[in-house]
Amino acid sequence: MKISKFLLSAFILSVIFVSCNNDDEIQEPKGDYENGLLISGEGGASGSVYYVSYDFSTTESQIYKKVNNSELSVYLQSIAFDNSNAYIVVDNQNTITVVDRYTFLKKGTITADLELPRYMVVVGDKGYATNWGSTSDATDDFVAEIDLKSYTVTGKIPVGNGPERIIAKNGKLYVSHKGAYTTNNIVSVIDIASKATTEITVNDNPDELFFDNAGNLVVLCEGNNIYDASWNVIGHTPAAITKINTTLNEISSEMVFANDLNPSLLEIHGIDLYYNLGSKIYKMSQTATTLPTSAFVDTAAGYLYGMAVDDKNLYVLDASFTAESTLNVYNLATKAKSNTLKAPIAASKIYFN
């Protein structure tokens, strides 16, 4: 009987201990906008951000305006993130607005020493933002180095015309150059410590940049329009998906698209790449050496302007520039459209939060 009582007491204590430990592990919600999609729109009168929960049960429009009672203005180009914050880049206003990424409460604004900022990446306590500079001057473009504690630009790294996307890996920055309102065909590699820059020539209008599972830098080169004397489009330079060996800073392989096939979006997820041709989405393995001949999904979008992929879904933005855009969700397993939701005016980017 004494042994039974002892065992019973030990069992009760163990249950209490485990229960207390489990309570300690329960995390409080970080804010209203975690566990969902953030969708940015360039805007009509003002850029905006919408929220969609991952289970699609909760949607909320213009979350920055609702939380802060102010507008971001046009054009909201992109958003960068660190563990706590979101950095909202509005190029026409020469600003990067800092908010808590989960509550969207404004923390500050970076305003000085930016000139048409486009994209940003965070490395430690520094941000690096691409800037077009004056669009009438092809020689004043730069990457701004930003102190994320003081929200000030502490340096500028000169780069070629029209720097666009920027990503970081192993102490280096990788920048695609679409050429602003003209064209370009380079990827810049910047050593963060020394600020030394190397340029790699690729096909025209490189845009999206990703690292694949083998460590290659994958670049979508959209190709460029060819015009006649009256500015009518009469053709395009070749588009390509290019892989760069970042040890040698050399092209290791490329898949060139046929004439007048010019993708504008590229995403990487798991072992696969996804890109568009018009309203159609194509899927291929990261290790593929030839382009697929049939589409994965035809979205029938009027203006396919943004795309993202997670483990279950393909998300595409059908943009309107005068009214709310549309977010269409496709199940990866069935390829069927599973949800249609509202998105901001001129919706262009989808982020996982």
Contents of the next structure:
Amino acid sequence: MKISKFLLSAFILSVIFVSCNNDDEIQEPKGDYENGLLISGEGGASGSVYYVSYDFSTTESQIYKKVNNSELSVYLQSIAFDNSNAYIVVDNQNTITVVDRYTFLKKGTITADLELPRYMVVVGDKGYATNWGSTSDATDDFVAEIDLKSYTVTGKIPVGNGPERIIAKNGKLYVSHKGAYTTNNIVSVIDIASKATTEITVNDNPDELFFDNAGNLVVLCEGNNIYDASWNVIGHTPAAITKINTTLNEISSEMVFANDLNPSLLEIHGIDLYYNLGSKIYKMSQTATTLPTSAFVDTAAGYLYGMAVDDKNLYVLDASFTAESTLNVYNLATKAKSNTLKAPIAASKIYFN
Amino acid sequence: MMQFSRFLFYLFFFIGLNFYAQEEEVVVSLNVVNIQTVKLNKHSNGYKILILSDSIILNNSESFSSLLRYNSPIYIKEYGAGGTSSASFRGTSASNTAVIWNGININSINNGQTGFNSLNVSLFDEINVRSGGGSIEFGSGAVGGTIHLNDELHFGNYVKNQLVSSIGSFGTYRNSYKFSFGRADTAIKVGLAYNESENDYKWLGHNLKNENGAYHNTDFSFGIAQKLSDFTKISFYTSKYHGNREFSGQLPNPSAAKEKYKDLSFKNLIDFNYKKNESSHTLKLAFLTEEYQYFADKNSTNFNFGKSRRYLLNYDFNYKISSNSSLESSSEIESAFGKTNQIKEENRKQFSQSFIFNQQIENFGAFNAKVRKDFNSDYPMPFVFALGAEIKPAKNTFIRLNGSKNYRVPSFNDLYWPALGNKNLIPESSLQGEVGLGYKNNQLKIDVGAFFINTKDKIVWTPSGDPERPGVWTPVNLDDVENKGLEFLIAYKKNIAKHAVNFNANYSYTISKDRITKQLLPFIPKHLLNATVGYSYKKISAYYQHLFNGEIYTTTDNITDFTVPYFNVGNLGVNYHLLKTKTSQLVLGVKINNLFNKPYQVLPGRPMPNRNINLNINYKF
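Same protein, different state: after the form predicted on its own, show the form predicted in complex with its partner chain.
After this comes the whole thing, all chains and molecules, with the earlier chain placed first.
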């Protein structure tokens, strides 16, 4: 008994020793879901995550369910990552599920003190998640500060109505306020150390946020519907791609869309920006000052609901809410569609893993 | 008096009808005032009617959803016990089952459906379930079938009281009191019910509870009938329901659920009847209101609301052509007003005219032929028709045949929802047929029917509904759906000395297919079986109920990753008669639901209750 224990310990130690001393050997795969796309779907019956390897040779549906034998429920809004974990944000369940980002094994859940969580960003060993709060209260929205060691909410930073996307840079959090069930037109800047908050007014319904190569904060403002007294849509407020100087926290430039042209997706990659109008995708240089007039690709998607870009490809999600969605892959160089793959129900986000 | 009872006698005994009482308690009072059941049967040659007696209603007092789930061929989609609940009859959609209160369609004009947990059925004397279309008699939504909630009033010399009270698991209390009084010229009925439950049942297999499922509701009903002369009588029915429910959540985090729903419904009906010789005239005036408040967060005072009111005037003329044929004309005007916090008040006016011809052929069978045309202020209405026949080829056997065209009109939400509603919608129209075979004697009834329904222009909400606005969810007349299947019913009863046994079962096999995609429709089980076996000896009786609910798909592409697995669930009840005389009965009962304490879900992520028990007392005096 003792000898076997000793042998086991010796074996374990030797493995650790060996692995610690073989940095230059080929790395073991970190898990089945490395080197590929993770596609998340908000869900019909339940939200789900599909995996597609970068060479498209391996695809796997429902990876969270397969690994953990349970469901994530509705609606899977987004996933945040750090070096080892993926944080799956499910809004109506007030739940962030923590999994190993490469094996998708569940490590824990965060449920207390969240209320309609939407997006999260990781800064060091803290997570910051936007929350809409009560659906009936536009003044209780907050950013939850989460301790990623204990998976507990350790603080709440009150913010304006409907916080959506959140990104971080140089000790500051940047939050777009799409307005939850109503509308809003601000970007909040939160100093992580002091929790001091500054609001920058932009066009209606700001959603995607990125930093461009010049260090500007790029915001996609989608514009809002204008209703008449009987709630008929009679027009839209103007959409814009807005750049904010983060030193001054002021708008440095703005490209406003023509009337009733309302994009819903924005991506940034390399030196370019990509956005959509309906099912058409437009491409422009990050430094351009005018919007392109012709589309880069017309995806003909029934409902273009998600988009991502890497060095080679443009990935778009044509969402179905009652059946599996479709992932279409376009070659950036040829603009030709190279692959069509299955994606989750109500597929909305694509992440590179 | 004489005339009227003769009329009823004629209806009951000379027209070839089949009653399927699950318990042998079809006592036909010749003094029944409201003839809803009679009229339903008269118009239903070739249709299957299931009768749920008051004792079945009492044994399934948990909810209207569970009453239907264990005793009818209808699949009930329930979002956790006590949550929102809708019906799928013969594989049709929620708005394709019409609920009829004393002859009047009470599906909501806002969403076209009835919520099966927004109704308390304990005060009704009888509930009938008719399989198959019935737009001619009951209008919109009578496609898969109709459910009839009936109050009975009858003349005679009596005073009756009934008190039912139960206490059960999860802080559940149910109480109802019914009083009825009759004289030769007058009949009165009063009912009161109050139910409440914490409904915080365990989610088996998880360390979780149904956290936001509490409910309480109050129900009041009143009916009065007065004979004015030998030929004339007038009756009045009213019913008021007030419910307050929380909507429970989903796995894995039930504490996220915060929704609350309050609803109020108020129904009134005046019925004036004049019958002399071969003619009968009935004038009906109904006024119905409905109101709901939906709280997305129960801790907040903010809510969304919907309100509707309907005025209905109906004139029915029935003429007996000969001793075995009659012609009936029914004219109806309806004005419906509906609004929500987002829809300003809209008004829909409708006029309809229908004719029904009944013919009975001696020693052979009977048939109905029916036609109806509606004129509507909002959209064009289809001309609908129905044929039904019942043939008796040999003793104790019958053949049922029916075919009909039916419709479901767009709801106010479909038409007027701000920015999304589509004012160009037309009614869904559906063509159906059924062939049934049956056997019936004093102990055994068997009925097997094969049905086919094709529904065109089905209203579907889709993000690609408007090509000009991709991504915006709008309703369109899109789907072409066919439903086909079998409905099987068996009822058996036998008495040996003081022992009595009975057995009832409903089985349905349903295939609902989208004709465009060729896929099966989600949320419809292929196989559905419920059965009850009962035994009684002297003062004690016991029954066991079983439900087998087949697997369902939850996606339109039928992927197997998202199915809800089949389940079996059983309930056991025992009743003991402490007192059993002609004038008074006192029964003590106990019922164990989910006897085997099995986890099951009707809809994904929404566990149903673990084993639970209720003790009840039923005192008739």
